[in-house]
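Shown next as structure tokens: one chain only, the form predicted on its own.
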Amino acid sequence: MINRLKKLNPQFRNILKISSRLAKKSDYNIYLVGGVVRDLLLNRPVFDLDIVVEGDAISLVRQLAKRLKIDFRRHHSFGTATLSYQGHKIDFATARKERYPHPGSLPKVKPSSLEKDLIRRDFSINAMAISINKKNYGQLIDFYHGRRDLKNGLIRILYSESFFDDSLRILRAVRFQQRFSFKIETKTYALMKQAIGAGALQWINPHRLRDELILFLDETNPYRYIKRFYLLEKFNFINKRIKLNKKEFNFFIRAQAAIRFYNKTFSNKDKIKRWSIFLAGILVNLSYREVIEVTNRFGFKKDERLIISSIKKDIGKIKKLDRKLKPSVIYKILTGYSREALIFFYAYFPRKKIRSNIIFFLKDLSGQKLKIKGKDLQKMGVESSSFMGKTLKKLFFLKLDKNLKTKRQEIKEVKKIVKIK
């Protein structure tokens, strides 16, 4: 595995080098674990690191942060610490064992060995480690046959109560199955269906479900993920009235294409929350009140709630775009919506005129601003602030409809509005 570690970026290699030295001084053992090991074996890119310490992880990170002159966050109850280093996130955790007081609860943790730390993980392919200790640097540690399952393309849990202890693993099983085009191992699938039948996802704190759902829907091309999960659980954990048919699944396919089109065409725009577009599609057949209840119960942020609720509330309004309209009318219909909502509407309505009007808004209208200012109106004798506001608003819509380019053209139109010679 040494050659694979050499493929990590220089920043990561530097972190491993310093961490290894500090661990040796403290008489700790230290390991790369989880997804990073899996991705190295699959020759996939690595963006973040997960490190387990047989020792005091927080103490080790404190030394590391001091050496690198950076800050870090710690979580004493779990014995974990996180630092950000040159744009990357590195998580450190004290090797621990877990006990779940009841199904779906957060675990009680105690310091333990690497072997017991790895068996508490979700699947065998995520339960491997690579030593970064000087004595056996680069050695793969695979107590639970993760490499074999990786080779055979299998998603396999590590113990029979896994889905009951943490039923978020149901979502993760589907996510990893679809991401890697793997199969869910037969016994694992049976136990997963058993947990689904018992309603295990209902036992999880909604905020934890929210975070896992965002990861699920933020995968590349989530159509397959959504379809596969709907066949298993129908998203009952969100709302039992959710119904997805051919129309909705076709929407998810178009949404994937719409997001790619947006990112290619508007690469200079703000990064979008892709997952919110797909969540809005899952919720689209619920009532507005039910959508609000879902977004509140799961504790989405205010802007995220607004994206999803505005889509549901105004989806019918977008049908007005299905005809030739003046630019100012297009602007009035679409202004105020998030980029995510506009992409949703573009994907949801495949009508050519609606789509062309949305593109026209994004390309030519949304960034428009007047060159003339309030102080210019004052110089022209406009004193009333309310009249000034109405004048600028009227001028703005004229700018859109007449395609005014210069300040001189705007001043000419203002003179007509306020009847100045």
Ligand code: ATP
Second form
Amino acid sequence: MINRLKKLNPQFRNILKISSRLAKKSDYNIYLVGGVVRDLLLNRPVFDLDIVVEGDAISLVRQLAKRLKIDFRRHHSFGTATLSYQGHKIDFATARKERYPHPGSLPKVKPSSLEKDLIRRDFSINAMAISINKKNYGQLIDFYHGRRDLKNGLIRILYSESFFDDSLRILRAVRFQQRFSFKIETKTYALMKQAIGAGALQWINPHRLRDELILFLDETNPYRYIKRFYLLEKFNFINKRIKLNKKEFNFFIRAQAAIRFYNKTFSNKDKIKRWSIFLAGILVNLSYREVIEVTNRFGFKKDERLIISSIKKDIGKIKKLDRKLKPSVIYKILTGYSREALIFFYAYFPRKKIRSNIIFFLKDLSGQKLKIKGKDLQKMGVESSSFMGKTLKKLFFLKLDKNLKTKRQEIKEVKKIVKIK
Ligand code: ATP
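Based on the form predicted on its own presented above, generate the structure block for the form predicted in complex with the ligand.
Below is the entire complex, every chain and molecule, led by the chain shown above.
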């Protein structure tokens, strides 16, 4: 595995080397674990590192952070710490074992060995480690046949109560199965169906579910993931009335294309929350009240709740865009929506006119501002602030409709409004 470790970027390799030396000094064992190992074996890019220490992880991170002159964040409740180093995240944890007092509860954790730490993980392919100890640097540690399953393209749990202990693993199983085009191993599949049948996804903390759902819907091109999961569980855990038909599945396909188009065309804009577009699609046939209940129960952030509820509330209004309209009218219909809502509408309505109006808004209208300011109006003798507000608004719509480019053109136009020669 040494050759695989060499594929990591120099910053990561540097961190591993220093950590290895510090661990030796303290007589700890230290390993790279989880998804990183899987991705190295699959020759996929690695963005973050997960490190497990048989010893005191926090004390090791403290020394490492001092050495690198960087800060770290300690998560008291889990005994873990995160370093942010040159744009990358490195998580450190003391090797621990877990016990679930009852299904769906948060586990009780105790410091333990690497072997016990690995068996508490979700799937064999995510339960491998690479030693970064001096004595066997780069050696693969694979107690649970993860490498064999990786070769055979199988998602396999490590013990039979796994899905009952933590039903988030149901979403994760489908996510990894779809991402790597793997199969869910037969026994794992049977146990997963059993847990779904027992309603295990309803027992779990909604905030944990939300985070996992976001990861699920944030995968590149999640249409296949959604379809697969719908066949299994129908998104009952979100709301039992969710119904997805051909129309919605076609929407998911168009949404993928719309997101690609948006990212290509507006690459300088802020990163969008892709997942929210798909979630809004999953919820689209529920009532407005039901949508609000879902977004509240899962504890989405305010802006996220707004994206999803505004889509549900105003979807009918967007049909008005299906004809030739003045720019100011298009502006009035579309202003105030998030980028995500606009992409949703674009994907939801494949009508040519609606789409071209949305693109026109995004490209040419949404960033428009008046060049003239309140001060300029004052100079022209406009004093009442409410009149000034109304005038500026009127002028702004004229600017859009008449395509006014310069301040001089705006002044000429405003003079007509306030009737000054
Ligand atoms: P990704 O490539 O999507 O980041 P990952 O495998 O790195 O996937 P994380 O969610 O970052 O996934 O988790 C890191 C590791 O922690 C996993 O590889 C797995 O070993 C373990 N893990 C995460 N979630 C669970 C869970 N619900 N149950 C058991 N183990 C988990």
